[in-house]
Structures are given as C-alpha cells and as structure tokens.
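Below sits a lone chain in structure tokens, taken as the form predicted alone.
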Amino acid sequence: MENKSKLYEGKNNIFDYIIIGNSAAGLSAASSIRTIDKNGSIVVLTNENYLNYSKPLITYYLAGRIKLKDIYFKNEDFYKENNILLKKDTNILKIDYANKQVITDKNTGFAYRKLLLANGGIPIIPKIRVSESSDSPSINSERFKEHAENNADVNKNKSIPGSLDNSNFKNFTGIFTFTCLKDAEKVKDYITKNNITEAAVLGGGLIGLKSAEALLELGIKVKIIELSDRILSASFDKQASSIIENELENKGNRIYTQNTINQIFVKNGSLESFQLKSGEIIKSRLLIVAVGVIPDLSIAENSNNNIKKNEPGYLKLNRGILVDEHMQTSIKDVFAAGDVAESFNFVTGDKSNIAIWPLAVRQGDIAGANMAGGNKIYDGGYFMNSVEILNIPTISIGITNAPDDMEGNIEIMKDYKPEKRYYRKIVIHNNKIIGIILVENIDRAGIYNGLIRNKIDISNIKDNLVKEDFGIIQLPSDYKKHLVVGDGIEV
C-alpha cells in the first residue's frame, strides 16, 4: 500500500489521529485504529531516533544476548502497510487543547481530531551531592566548568553541578540511567572503551536487578545499593528476596540494603567513587541509577500552565494522567495509555499507575479502538512481573505485601525451601486470591492469575494452593467448566 500520509503533513493540515509515543501503547493504538478506520490519517510522534524497540529487551542487548536488529518489535513495513507517518526526533513542548494543536519545541504545530498521549515514563534521579576529588580541580573551578560546557549532553539552562539531579546527571562521565535503548548503547560503549570490570547500581528494583544481571553476564562484578531492607521490595517479601540476594552474593557481588549514596566524587567530571549513607567509600567508574520510573508528565504539565484546575481546558493529573474506562482523559478527544496513564486497578479498586508492557499494549488497543469510534472498555489491570534473574525464574502478581491497614480477612500461605531456591506465596483476602509470588517453579502462574482475574472463591481448595502439584484438577468444579467452555486460561 502506498504511504500517502505525507499529504497530511504540515502546520495547516489536520491529522485524524496523532499519537505521541512510538512504543507499546502507541503502536498498539495505531494498529487498533486501523482495524476500524482504514483511511484516516495517522501520525506517530517520538522524541527518539529509533524505528521502535522493545524496552524489556534492552538489558539483553547490553548483555550481548541479542543484536540491535532483534530489539525492534515492528519493522518498517508496519508503518507503510498501515499508512502511518512516523516523525522521529520530534520533541513535543505542549498541547493547545482549545485549538487541537500539538506544539513542538521548534514552535511547529500538528493539528488533530483525536489525540493519544502515550509518551511513557522517565527515570527518577535522586539529588546527590557531587564533590571533586582532592587531587583534581574544584567542582566550581574554571576547568570543571569548561568540561561541562564541552560535554555534548549538557543542558545549560538547568542547575549547575554541585549536586546530581535529573537536570545534569548526563554531565558526569560514568553515570547512567537505564530505561531506554540510548542508555543501553551508551553503557555498552562506555564499558568497552574503559575496560570496566566492576560497577555499581543504585536501586534494587526490577530495572536495577535486570541491569545488574546484564552486567554480570559481561563478567562485571556488581555492587547493588538499595534503600529498602531487601531487593525487589515492591513485589517480593523478605523470603523471596533472600533467594535472589544469596545467589548474587554467592557469585561475588555485594548488596547494601537500608543504604543509599550520600555523595559522589568525580575527577574532571568523571566518576571515581561514592560514599554511602553508612559512611563507606566505594571506588567505581560506572554507576547505573535505577531508583525507579515515574510517568512523563512534562507535556501535560506544560499544557496546563496558566489554566486553572476547574477550567475545561485543564488536563486532570495525579501520579499519572487520569483516564476513564475508555482510556479517555478529562479533555474530550484526548486519550492516554501506557506508562503515562493512571487507570483502574482491578485488585485494589482504585486508580494506579502500572508501568508494565502487557498493560500498555492492552490500554493502547482500547484507546485506539475508541478513538476510531469503537466502544471498548478497560476493566482494569494489576501489577504483574515475570523476570528471570541468574537463571532463577520468578513471577509476582497483584498485592504481594498486603498493607497492615487493609480491611477484611487477610491470610498468607507459603511454601519455602531455600535449599532448592524455591518459594511459593499466596495472599488471600476474603477468600479470594489477590497476590502471588513464585520463585523457581512458575509453571502454575497462569492458573493463579485466572483465579485472581475471575475473583474465584478458593475457600474449598485453600489447603491445596501452595502444594507443588497444584493444578487444574484441584480447582472448583464450576470454575473448571468455565475453563472448558469459556475463555480458557493462560498457563
């Protein structure tokens, strides 16, 4: 099919659909639009310079498991066959909702009929004091300033060096985030050029652990610094975390829990060492900051400037962009999906920002269908992470650490065999499963997930839930019939 999208390009022309974001949610939405509307003009805007790529695979690319060409999840034919115009290297400054225009940082405009915000998340950079090593020029010296000004990544309009934060961390050689392909390429290049054999990761969450695993596969010893009392604290409890921690330390790595970095020492702008809250100084030429990710609300917040919260043109925000069951925002014809959106949490019953790839795809599909005139409903999602660390497969779903103030009857069932690196935990609320942790044996994850999604009363099968042979045969008979004649279950 000939790509006619360029006919619509230009400030004075109107696109039927503008999608900001070229990843899971954005491209899922574009596909969904095309199933309903075969001819409407679609433009996808992204600030990156890649065709597209699978974010979960960037650690595999760093580790050398896959080549760069294998990281793309849609090829060029996808855009051509679906008559989609892709505009790379396009930085969106704000949106003029009243006139339905997307404004770039170059003051060019794209007019739309329907708009999707799917611009993802950004890494959290904690503010950390930076000092020059004693045998090097002062952090405020002319030599340091000259280094900073010559650095291609310096943002001269942001805060000056003296502390590390999200405005200047790129100024410092050896300090990286790890949430996009460009990060992986930079880290890979830095390791090769500097013969790195040891590294540090600030943050023991999912991004930090996957980054650490990639480094380990390259033969690099890793020190992990985590503020909580355990790694993967958002989805694991102490027993599950201890299995991974022991495996890491048995391979010669170090984990510093209940700790953080208080001060970073640089020489001529390059990382040399850092000091922990505990006082220990650690030499390191490579630090990956993996504290977490938050929704990228920069476009939304810029667009809300000078608009009062009660006015019609104000986009409602919380931790993310608030959306309804159709993935529509508080502004007509404006939708949001993926890591930037805050939507219904199926397990907790409130609204949450859940930044996982499968939900981004599902939300994008629903948003796209509704943008094109369909009527799809998003019935909610919940946290679900499946990750293999050091050849130990793990899955966590739903609420794995029930809060103390949670109303109702909470029961915890466990089977823990540390010598086998095996753990199974089931969290039950009012006789319904609301969360699970599986370590090592994850074969029945789909069955547990079905019980959570369908809110099945498990009171009659409770004694079987953590048994290693638990399976379909032990499920309630009415539910088993549903699996045969209904939607089935992912196992």
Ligand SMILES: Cc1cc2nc3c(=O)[nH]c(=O)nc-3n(C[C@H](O)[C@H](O)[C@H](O)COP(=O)(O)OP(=O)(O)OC[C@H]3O[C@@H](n4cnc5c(N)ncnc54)[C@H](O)[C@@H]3O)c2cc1C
Given for the second form:
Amino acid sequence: MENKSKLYEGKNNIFDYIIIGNSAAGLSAASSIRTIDKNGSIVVLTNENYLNYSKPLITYYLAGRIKLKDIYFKNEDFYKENNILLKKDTNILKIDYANKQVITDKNTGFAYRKLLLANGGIPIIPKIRVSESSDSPSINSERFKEHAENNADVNKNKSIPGSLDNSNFKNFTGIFTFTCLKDAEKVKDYITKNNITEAAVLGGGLIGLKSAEALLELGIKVKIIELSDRILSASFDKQASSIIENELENKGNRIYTQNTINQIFVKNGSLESFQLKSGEIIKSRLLIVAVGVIPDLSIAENSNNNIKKNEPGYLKLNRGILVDEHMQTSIKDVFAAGDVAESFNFVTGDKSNIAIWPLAVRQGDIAGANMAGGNKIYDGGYFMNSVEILNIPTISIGITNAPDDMEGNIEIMKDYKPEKRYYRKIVIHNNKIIGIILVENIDRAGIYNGLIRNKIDISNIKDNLVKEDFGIIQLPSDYKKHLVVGDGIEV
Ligand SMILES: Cc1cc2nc3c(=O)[nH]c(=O)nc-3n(C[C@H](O)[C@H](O)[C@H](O)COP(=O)(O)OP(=O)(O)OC[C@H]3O[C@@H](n4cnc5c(N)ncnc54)[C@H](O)[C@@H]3O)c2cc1C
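Can you swap the form predicted alone for the form predicted together with the named molecule?
In what comes next, the whole complex appears, and the chain from above leads the way.
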C-alpha cells in the first residue's frame, strides 16, 4: 500500500502501542500494558468525544438513575498518571500494515510498533421503507430527495422517499439507535424537547429491553416489536420471556412478537408512525432501533481492500476479527479484543463473537499483556448477562436453549412459578452445566457460574440444582474445598 498519509507525530515518532478504541477492551489493554511496560508510549484513539465510560450504564443515564458524571470509569488523571495519550474525535479509516501506520479520515497517520483493534461493534440498521406521510406537502423537499438518492430501488417508486439504512437513518428525526453515550444524550434531549409519553422499540433483545426499561422509568409507555416468538430470545426461553412479557403488558406496555416494521412514515423527515408486518399502523414520535450489534469490521475491511485473501497482509476475518489465544490477529504485531473480535467460546468450543463487557475487559487485558511482551492466554469466554426489568432481576449464562442437534446427553431441570415471577432453569450436557436462567432469585448465580467455568460433574447433586435453597452446602465436596478454605473450616 502506498504511504501517502501525513504522520501525526512526525515521521520518526513511532508509538510503541496504538490502541483504537477507548472503551472496555481498549482501556483494559492500556492498563495491562502499563503494568508491564512503564515507559513505552501509548496512544488511545477514539472517534467519540468522551473519556472512558460504561456502556451498560447508558440506559441508567437515560432513565435518570445516574448523572452524567457517574457514567465515567476513568477521569483525566488516569490518562495523565499512566502516561496514556488520549486522542478524542479521531476517526480511523484504515491501517497500512506494511508501513505500520494507522490512517485517519483526515488522511493523517499514526505509526505503531504494536497495534490493538478494540473498535467494538456497530448497530444493525434494518432496511425499512420510509415514506412521507400522504398529507405531507414536502414530498419534493431537498431532504426528501436526499433520502431517495440513498436507495436506487426506492428511486424506482417515486412514492417512497428512501429506506432506512446505515448511511441515512441519522437524518430522520425521532429514529435512534442506542449503543453509545451520544445516542443516550440525543434520545434524552429529544424526549425532553418533544414531551414524549409513548415510544416504540424495534428489537426485544438485550439493548432493546434495556432501552425499554429506561423509557418506562421515565414514565413513557413502550411498544416493543420483536421478530421472534418472544423477547430476549437469544438468552431466555419461553417461560423466562413470558414472565417479563406479562409484567410489561400488565403495566400498559405492548409487545408485538413475530412481527416487524414494514414501513415508516415521516413528515418533513420526522417520524410520525409506522406499519407493522401484521398491517397495524402505530403512531409514534420516538423509535429506538435495537435489532442487534455486529462487530465493526469497517477498518479491517478498508485495510484489506486490494489485498488478496491468501497474501500475508490480509487480516483474517469471519463475523469478527479472528484472533488466537494471545488475542493476536493473522497479522504480525496486530491484536484485536472485545466486541470486534471473534475468539474461543469456552462452552460451545467454537470461535464466536460474544459481545459483553467483562469479556471485552478480559480480552483487552490479555492483548495488552502480550503486546508488552508478556505471555497471557485467553482460555475462552461464554455469554453471560444480567438485566433487571420492572424490578425483576434476571441472569442468563451460557447455552440456555440447547440446539436440537447437539450431540451428547442433554438434561433440562426447571422450576417455574409464574405467579411468583420465579424461574430457574439449568441446562446440563453430559453431567456438566452448560447454561442457566435465573429469574427473580439470582442469589446463586456465582455458584452456577463456577460449576460451568470449572466443568464440574454434577451427577451427584442433580436433584438439588433447581431447589430454591441450592447453595455451597450441596456442592460436590472436592469442588467445595476450592471455594471454602480457611483455618478450622471442615469441608
Ligand atoms: C445499551 C447497552 C447496554 C449494554 N449492557 C450490557 C450489560 O449489561 N452487560 C454486559 O456485559 N454488556 C453490556 N453491553 C455490551 C458492552 O457494552 C460491550 O460488550 C462492550 O462495550 C464492548 O467493549 P469494546 O471495548 O469491545 O467496544 P465498544 O464499547 O463498542 O468501544 C469501541 C470503541 O472504539 C471506538 N471506535 C470505533 N470505531 C472507531 C474508529 N473508526 N476510529 C476510532 N475509534 C473508533 C469507539 O469510539 C469506542 O471508544 C451493553 C451494550 C449496550 C450498547
């Protein structure tokens, strides 16, 4: 690749470590590097304008449960004390691996010795037709035309001004994604300025439900539209979902399952209503699109452009950037961690992308250590999440819906008491727990997680597993010894 970009810090100023991404994986890596290399130069590049903050807390911020200042994990002092240069508002376009340079959208470059891609995920924007409301006079407005130009198919039909996609959805007023602090600020501002009392969320997964929860706390009635037959379908089963669904509907909200939005109606570019696949038209001035997040491969793909797949300069990708157990990519001195990476799944044994905060932190830590010359191994992760909806705490871990074609002996233990909003499900594979769902009583989650992580044979305690009082006392004694140690403790 020809090196035309201007070096940011001068040609001879090569950073020992460049990290793209100032979030869970990126900052964990920076901290990890510093524990090993006290002097090497570190620059963290981010296209956001914030210090490191908690993404899981952005819904709490929207709900008003926490203040903006409480969302930050790190303050300016952290960067200063650790001698980490933070470059905000710096959007990276591609990497020139041959010249070891990171290129920004302003065509400036940062040279590196070791590079970490920790640029996370991007929200999926489904292609939905957008039409100007029939009573709108603005059918020929400039904005209207601009939307039309974004979609050739749509241009064929003059009655459709455009369709929602990644490039244009930000132009529509009232339609938002919800994956970063900027999104939360925009939604908050829009709700306040427009006195919103009803809203819709497209997608009943983790981010959709967390957004809905925040809206509910603001006193806004919510309609959730979900393609599958239940909410939280990736991590819950029918019983667990139904507890939350009933609770949401009892509070005046609506859930439309096996449904989606076929068409959106706008007036002067502002959301007015939308039509469901089932035909129903719903008036709404606020729509949060939360149908999922995928690894952001834009930098990786731009950098692979014009390089053949079998050439050494080609970064190997699948759904995410492929990494080995050191979080090293297929390119020398280039590492990847967090939501952008695809790494070993401890429960399934495959490589997969598990987009959760603790794994991004762990992967960043391992990548950072190895970038600084250490030798840390990533032994894999698995899905784990905790959401509290309408004061019902829930936790799901690992494989909670075993696929029909899974080899081996699958056993499911359940305790379902819908009247108490209580549910406990344990998925067992060849006498080892591979997944759990807990609804309402989540006290023992850590114990179950330990059994999964340590692949403990539970054949002798199977009958106790779903009991409400299940605890350390029932664990196999060999394993208990690892948990309960200390003078005078008999295990
Ligand atoms: C609303 C919401 C709620 C969540 N709740 C939970 C939860 O309860 N529990 C849980 O475990 N996980 C939760 N998650 C998921 C969790 O936040 C992510 O798994 C985690 O943030 C991934 O961290 P990361 O560092 O890999 O990437 P990200 O957090 O996505 O950060 C990516 C970083 O890269 C930067 N970047 C991206 N592209 C560029 C570019 N081209 N140039 C420069 N910089 C770039 C971004 O600005 C950002 O700093 C939630 C996510 C969301 C959105």
